[in-house]
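The chain below stands alone and is given as structure tokens, in the form predicted on its own.
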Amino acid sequence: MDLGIAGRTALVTAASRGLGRGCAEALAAAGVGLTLNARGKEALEDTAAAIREAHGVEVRTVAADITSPEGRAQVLDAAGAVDILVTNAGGPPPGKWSDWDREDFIRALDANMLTPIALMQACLPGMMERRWGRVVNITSGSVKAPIAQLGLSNTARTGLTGFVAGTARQVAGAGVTINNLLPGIHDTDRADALDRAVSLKEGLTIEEARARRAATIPARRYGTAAEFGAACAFLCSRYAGFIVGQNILLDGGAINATL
């Protein structure tokens, strides 16, 4: 299927790897030129690589800390004028609510809300003068649903959800939508870290721990990065023009929701 964007330019965060690796393969095997983030610059030139001889498109990288001012406006200049802007952050470290302070929060923040707010005001005004954008936030599930243990994320990108609501309708008429995907549970280096909390915490074996979870997911397994990829690019293709301010679950059916 031709999603209609190839020769765009899309810019990625967290690309190095897990869902944001899977959102800029799939804008890649489209046809889209790349400007690639993450902190860490061996896993992002690999990344990179890997891309530029799967499909031929241009790759930059910026290895550098997009939550900070410096980092942010380090990749914005490296990534000209973008088309696509796909926003993506580690989650904040599980706990319970009496674990956190004020930094914990503002730190959250920074990650999962504040930054992809900051790139999105930084890129919307391009994309309305040219009449044309596609903005994809990768959020969480837990905005659907609230995690008791995840209650840092919870916070920070309930408040993304929030500001994406309102701002969503004001940029349609120029042509530019913004959605955002929610994952369940994927086979990530997230997923990784918090089967091994609940190992140790549980005295479970990682297999024994992940086959736990698994079997609460009415599709009994962990979702992929490449199918997560392949519903990041359809929301940026020329067929979701009409898809506007929707949050979007991809996680097996976990979330038990009418609506």
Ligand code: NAP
Given for the second form:
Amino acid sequence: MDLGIAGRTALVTAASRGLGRGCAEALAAAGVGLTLNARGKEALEDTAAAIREAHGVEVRTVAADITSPEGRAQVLDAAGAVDILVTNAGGPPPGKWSDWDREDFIRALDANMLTPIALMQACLPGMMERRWGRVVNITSGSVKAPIAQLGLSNTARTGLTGFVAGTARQVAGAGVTINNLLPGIHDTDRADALDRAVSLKEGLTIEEARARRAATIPARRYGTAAEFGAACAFLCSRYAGFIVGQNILLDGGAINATL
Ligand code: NAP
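Structure of the form predicted together with the named molecule, given the form predicted on its own:
Zooming out: every chain and molecule, the one shown earlier first.
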């Protein structure tokens, strides 16, 4: 399917691995030029080279921490005029509700709420002026159903969801859509790290921890970054202009809810 966005430009943050990379690859396959960001330079350059080779699009890279004001300034400067913004950052660490102090909450809010908000505030005016834009925020299924050990994530991402709900309706008239993609369990380094933590805590092998988690998903498997990226690219396509302010769950049916 031709998504109708060839020649557009996208900024995808936190994109050297995992879900961010999946989104970058799917956009590149649709002919979109990219600015990609991550902290680690080597993995970022490897990803950019692989995407250039596979899809022949221009890929700029900025190795920086997207959760810092300086990092964001560098990334936005390199990206120039952005048609498509995909926001992503690493998720907060797991723990117990009673463990976290103010600084832990501030770090989580900075990474998973205030950073995507700042990126939207920077990119939305240009999109509105040009009368076309797409924003996809990578959040989490924890917005619909809280994950006990990820209280920092539950908290920060719900705040972002509220901001998007109000803002998406204010920019839609200018041809700009904002939507959130909510991953359930996907096969990435992040999922691997969570499985490792469970295997250590409960004396299981990683395979056992993973099989136990996969068994909780009606699809009986983890999602892939490629599937996630394809959903993101569709939300960024010319056909998705009437999808506004939605929270779309990709979780293999894991959250047992009618709506
Ligand atoms: P991942 O495989 O660990 O990849 C994270 C990517 O983000 C890497 O490219 C990493 O590169 C980059 N990154 C992390 N922190 C960054 C920062 N401060 N500045 C710039 N780049 C940064 O993670 P993932 O599984 O794709 O998850 C992506 C997001 O979805 C996370 O917020 C995660 O919590 C959420 N999520 C994931 C799942 C899942 O099952 N995978 C489920 C629900 C929610 P560097 O380390 O080099 O910076």
